[in-house]
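Single chain ahead, written as structure tokens, the form predicted alone.
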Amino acid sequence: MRFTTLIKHPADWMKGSGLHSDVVMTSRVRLARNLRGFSFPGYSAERQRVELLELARPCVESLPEMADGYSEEYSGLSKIRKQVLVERHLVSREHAARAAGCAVVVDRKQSLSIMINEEDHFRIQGIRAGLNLRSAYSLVDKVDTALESMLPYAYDDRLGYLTACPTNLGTGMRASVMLHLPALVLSDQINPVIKAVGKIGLAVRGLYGEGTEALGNLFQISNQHTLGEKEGEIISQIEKVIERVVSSEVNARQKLLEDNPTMLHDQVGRAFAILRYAHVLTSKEALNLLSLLRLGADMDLIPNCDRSLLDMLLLEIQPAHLQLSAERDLSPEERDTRRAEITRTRLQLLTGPSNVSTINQPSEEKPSDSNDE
């Protein structure tokens, strides 16, 4: 499959379906694996990485799941194309920064990607829509078993799978869930939730993983420990936590609707108006406004709004996707203009938000204090 074909079609997980898909955007499981007899990528010379790549890549490409998939060595990829893969969560930012001796193989549905010579020799990643960690794990476990039958994994009977970073030792598994939590943010409940999740040993990260900002009210929750626990136990723990966070977000949405519908409609209405008519949009502004519009769609405040339209737009307006569609490098100012143009076009058929006065408003609600004299 060519790169242009891969990007032309949306991934299965971008279609906005799956359990709790109004709150849970994706479930992802990745495994870190290494081969005996080779130094970890960060400690090996380019010649050694190329040698491993030549050994491993044909095995990865031969997997049935990768039939008619996309396979590319990084020395043949432009900076923009690598960044597009990052924005689609198919490769990590760290992997995209590498060049010779590195490659990625992706299946046709973009539900499975295998990075070769990332921090570890293999990063095997499965992505599913909604809350579906078990399906994502089943996919990567099957692929992992097949690769282990073809290649000599670095494994210790006492420690488990050996990895470049000690925090991945053992199962080598990181399970993460991408959550959309605008109501918890609007109601100032997000920080207590993050602290509670941290206290039970899970990590909360931003849109693109460790060290990134939680733009668009998007948060990733994942396990931090990989040693001394079985994969099923880790997934069960995360599922229980996610169910509670989803319940908190749903309750926060309902409470906003009941206690402060004017503020909620104002936020959604402002987001719609700016996105629909703006001629300049920064990436951060667009993500945050699209988050509010997605909230409005999920709460039926925006009539007939398909959530998948907004989820696709979240990708289309990312910097590398904009430059790929323009077929040239764009300055930041050009990207802001192009982002606004695409957003206006995609949203032109949407009907505006419903008027707050038409909603069943609780009789006890009183108008908020006004600054008008």
Second form
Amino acid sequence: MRFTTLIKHPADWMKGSGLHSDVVMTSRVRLARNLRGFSFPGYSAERQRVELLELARPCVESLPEMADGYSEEYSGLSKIRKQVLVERHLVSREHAARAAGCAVVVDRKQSLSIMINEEDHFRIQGIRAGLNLRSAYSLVDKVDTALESMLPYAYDDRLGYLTACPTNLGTGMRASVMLHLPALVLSDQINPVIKAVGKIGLAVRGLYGEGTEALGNLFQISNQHTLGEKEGEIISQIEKVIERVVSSEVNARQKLLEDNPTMLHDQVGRAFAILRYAHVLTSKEALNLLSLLRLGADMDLIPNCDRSLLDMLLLEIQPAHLQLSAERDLSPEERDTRRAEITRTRLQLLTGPSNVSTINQPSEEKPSDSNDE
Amino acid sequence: MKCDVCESEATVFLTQIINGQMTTVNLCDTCSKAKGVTDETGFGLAEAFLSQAPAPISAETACPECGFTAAQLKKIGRMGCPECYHTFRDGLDGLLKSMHKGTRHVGKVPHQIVTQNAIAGNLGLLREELASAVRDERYEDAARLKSEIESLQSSHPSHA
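Since the one above is the form predicted alone, can you give the form predicted together with the partner chain too?
Okay, now the whole complex, with that chain kicking things off.
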């Protein structure tokens, strides 16, 4: 499959469905695996990485899951194309920064990707829409078992799967869930939630993983421990935590609607107005406003707004996707103009937030408390 | 003051008195974590460092497989190759304790290893049975067991 064909279609997980999909965007599970007798990619010479790639890539491509898939070595990929794969969460930022001896293989539905020579020889990743870690795990588990029958894995009875970084030893598994938590952010409850999640040994990160900002009220929660626990136990623990965070977010949304409907309608209405009519939109502004619009759509404040339209737009307006569709490099200013143009066009189809009056609602105790002169 | 393990600047200074005998240890931040000093629950200083202390890994210690050195490990916090986990095994447990729920893998085991372990287990049992057959002078059983062992070994040469 060609790159353009792969990217033309939305991934299965972008269709905005699945359990708790009003709060949970995606569930991802990745396994780190390495081969015996080869140095880890971060320490090996280019010659060794190429040797491993030549051995491993045909095995990966031969997997039944990868039939009609997309397979590309990094030396044949432009910077923008690599970045598009990062924006689609198919490869990591770290992997995209590498060159010779690195490759990625993606299935046609974009729900399975295998990075070769990332920090580890293999990073096998499965993505599902909504809260569905188990299905993502069973996908990567199956692929892992098939690869293991073809290639000699580095495994130790005591330490489990041997990985470049000791933080991944044991199962080599990282399970992460991407959450959209606008109501917890709007009602200032997000910090205690993050703290509580951190206390039980899970990590909370921003949109693109380690060290990134939580743009668009998007947060990733994932396990930190990989040794001393079974895969199923790790997943159960995350599921339990996610269920609790989801119900906090749902409650916070309900409470906003009851206690502060004016503020909520105002935020959603402003977000719609700017996105619908602006001619210049920075990435950060667009992500944050789209988050509010998605909140409005999920709470039925915007009639007939399909969530997947917004999720697709969220991807389309990211820097590399913009440059790919323009078929050239764009300056940041050009990107902001183009981003606004695409957003205006996509939102044309929407009728806008319903025009409800909230003045006479009982919870609005002090309508006179405005700043009007 | 220098770290007793790796000669970096020491930041952790420990004194412990057991049966009137005083022991002091100076460690850098990394080594103190590696040795599990941050884990205050029941670590014995003397046990951890002196009585059964393995020879400290010097910065020049290199992995025989890939040439990766202890100094590099300390600098980047990652291993050079799978074999490094054997080379730099000493002190690893303390590090793992600070990172993970346990120090022993309990998750998925590659099917190849499961099969190998099962074969090794079967071979062990058969050998025991063979020994007892020989001891009891049950020679027919012994001959049967011997041929079973041989056929298992020939189909899985790594266990020969």
